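Quick heads-up: it's one chain on its own, the form predicted alone, in structure tokens.
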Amino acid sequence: MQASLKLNTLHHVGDVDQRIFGGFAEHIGRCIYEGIYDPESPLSNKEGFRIDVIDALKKLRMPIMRYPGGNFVSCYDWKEGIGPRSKRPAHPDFAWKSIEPNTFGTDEFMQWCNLAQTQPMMAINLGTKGAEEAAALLEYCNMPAGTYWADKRAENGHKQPYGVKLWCLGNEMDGPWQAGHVPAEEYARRADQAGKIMRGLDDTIELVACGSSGRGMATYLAYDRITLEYCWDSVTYVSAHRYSQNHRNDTAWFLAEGVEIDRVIEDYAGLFTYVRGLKRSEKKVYLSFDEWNVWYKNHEADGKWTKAPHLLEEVYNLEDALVCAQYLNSFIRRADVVKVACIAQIVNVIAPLLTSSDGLLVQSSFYPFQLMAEHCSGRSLAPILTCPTYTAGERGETPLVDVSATLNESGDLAVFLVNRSQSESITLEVSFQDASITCISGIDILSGNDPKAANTWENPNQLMPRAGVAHLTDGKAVVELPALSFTALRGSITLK
């Protein structure tokens, strides 16, 4: 089969914000304990941080890390997680029915972020706490010594402020499962009050308001609209969450997931434009897609009141990795709307990494993320794609190829492609209307014959990228996209 991709250096939607390659670390299951923090493991440093996990995450180049939740944050008292560990109380966690020992808290997280070369994206508790506690945490993290909570930070061995710039005003506050969930009108008041005080203490921070918990919720967009109308002047972002599922075991339907992701982003783009017009405002608000992933195989969420229970430890296969690539393609294509995104989560819990006490397993979803985070830079080019379609159930006729492309000021081109076909390879020609492709600097392909194939502890390298081949002809690149594949193509251009 044949396909073509036409690009133009002048047709773009703006610069890609590298924060779309963010991560999420919540106190759930074995994400924190036995994941990023495991003093008993021989693979940990003297502070108890798993060095193999840190080294793997560095390859993903995550510029931000959302913490500490998630559902966990809505019952969390951050004050219990600071100071001498011997004096920190254990606490029952309402969200995941687990025991939280509080041996890893705010200061440990900041130290870990430094080692992992990422920046903290802190969430505050607006479920069972409020503006006063939020302001205290902001003071602890960002204010210079000389006030009560800033002095507490100094007493705990951290004289200099952490300077956290990105803050989430709660989590999924429209969800009945959320501790302290409330109607939009009440949440908007809480968020606005907390936000105004926090920005009063540090006017350099950016705030993320809770959006609806998902497109399937009855509150979808209405919750967001009410919140935005009330908090427009306080916030910079609204959060969106989505977890993709294939309960029906229909690969063709599942691989059209990118169509649904695009629709969610388009919904929010329209909402932002509407409220901006309603406010007659020059300001813009953007999307923080701060929970996204494939999640449907493991829904064990009852920790049975134990520490670090094995919860939500999803095994990812080839088709899951191709859906994850489509999330990132959508974020890149809509760089004008999506400025922040966080894969949920980073280790053990619905994550690209799994740990044992003495080992690390890299899952299929790790590789598209790694390649895109490494090579995506500059402007998001508007793709003009001509390719065959296929019928994806009720999702209708869907292009067999999903694509995004970026170009930086040095002329470095990156094109990211998913071939949704389960049986046919596609020969794709990439060309520019106003430039010539002069060099192919690299091509990596993740593919396989079985959409259910997955890396295992027994066979950890079953799914790994391999080098591909592309040809240059008259300033155009021609690349073969295998069936069921993700391809990362890099090159350089010269303007005509």
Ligand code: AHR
Second form
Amino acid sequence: MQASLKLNTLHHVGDVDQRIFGGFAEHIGRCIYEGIYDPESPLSNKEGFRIDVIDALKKLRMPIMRYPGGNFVSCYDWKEGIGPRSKRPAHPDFAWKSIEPNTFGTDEFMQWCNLAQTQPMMAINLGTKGAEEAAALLEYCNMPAGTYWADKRAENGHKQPYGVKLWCLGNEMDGPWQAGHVPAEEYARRADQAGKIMRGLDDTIELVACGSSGRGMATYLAYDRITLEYCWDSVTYVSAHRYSQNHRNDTAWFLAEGVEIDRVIEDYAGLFTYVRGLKRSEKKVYLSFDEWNVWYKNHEADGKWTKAPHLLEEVYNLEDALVCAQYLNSFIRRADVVKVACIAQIVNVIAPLLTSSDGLLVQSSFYPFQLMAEHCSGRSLAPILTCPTYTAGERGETPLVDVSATLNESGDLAVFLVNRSQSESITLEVSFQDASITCISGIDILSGNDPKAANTWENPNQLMPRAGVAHLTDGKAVVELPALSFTALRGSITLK
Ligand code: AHR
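With the form predicted alone already on screen, would you show the form predicted together with the ligand?
Let's see the whole complex now, leading with the same chain.
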């Protein structure tokens, strides 16, 4: 099969914000304990941080890390996670029916972020707490020593403020499962009050309001609209969450997930334009897609009141990795709307990495993320794609190829491609209307015959990218996209 991708250097939607390659670390299951922090493991440093996990995450180049939840945050008392460990109380965690030992808290997280070369994106508890607690946490994190909570931070060994720039005003407050869940009108007031005080203390911070926790919610977009109308002046982002599922075991349908992801982004773009118009405002609000992933195989969410239970330890296969690549493709294509995104989560819990006490397993979903985070740079080019389609159930006629492309000021081009076909390879020609492709600097391909193939502890390298080839003629590149594949093509261009 043949397909063509036409690009033009002037036809773009603006710069990609690298924060779309963010991560998410929640106090849930074995994400923090045994994932990030495991003083007993031979693979940890003297602070108890798993060095193999940090090294693997560095390859994902995550500029931001959302913390400490998730559902966990809506019952969390951050004050119990600071100071001498011997004085920190253990508590039952409502969200995941687990025991929270509080031996890892705000200071450990900041220290870990430093090592992992990422920036904190902190969430505040707007479930069981409110503006006062949020302001205290902001003071603890961002204010110079000389006031009560900032002095506490200094006493705990951290004189310099952490300068956290990005703050989430609660988590999934539209969900009945959420501690302190309230209707939009009430959440909007809570969020606005907390946000006003936080920005009053530090006007360099940016705030993310909770949006709907998914498109399936009855209050989808209405919750967001009410919140945004009320909080318009205080927030810069609204959050969206999505977890893709293949319960019906229909690979063709599942691989059309990109269509649905695009739809969610489109919905929010419309909402932001609408509220902006309503407010007669010059301000722009963007999407923080701060939880996304494939998640449907493991729903074990009951920790049975133990510490670090095995919860949501999803195993990722090839088709899952191809869906993950489509999330990132959608974020890049809509770089004008999506400025922040976080894969949920980073280790053990619905994550690209799994740990044992003395080993690390890299899952399939790691590789598209790694290649895209490394090579995505500059503007997001608007792709003009001509390719065959297929019928993906009620998702309708869907292009066999999903694509995004970026170009930076040095002329470095990156094209990210998913071939959704399960049986056919596709020969794709990439060309520019106003430029020539002058070299191909690399091609990596993740592919396989079996959509259900996955890396396992016994066979950890079954799914790994391999080098591909492309041919360059007359300033055009021709690349072969195998069936069921993700391809990251890099090259350079010169203007005609
Ligand atoms: O990521 C797992 C959970 O999914 C998060 O805690 C919650 O925000 C979402 O429902």
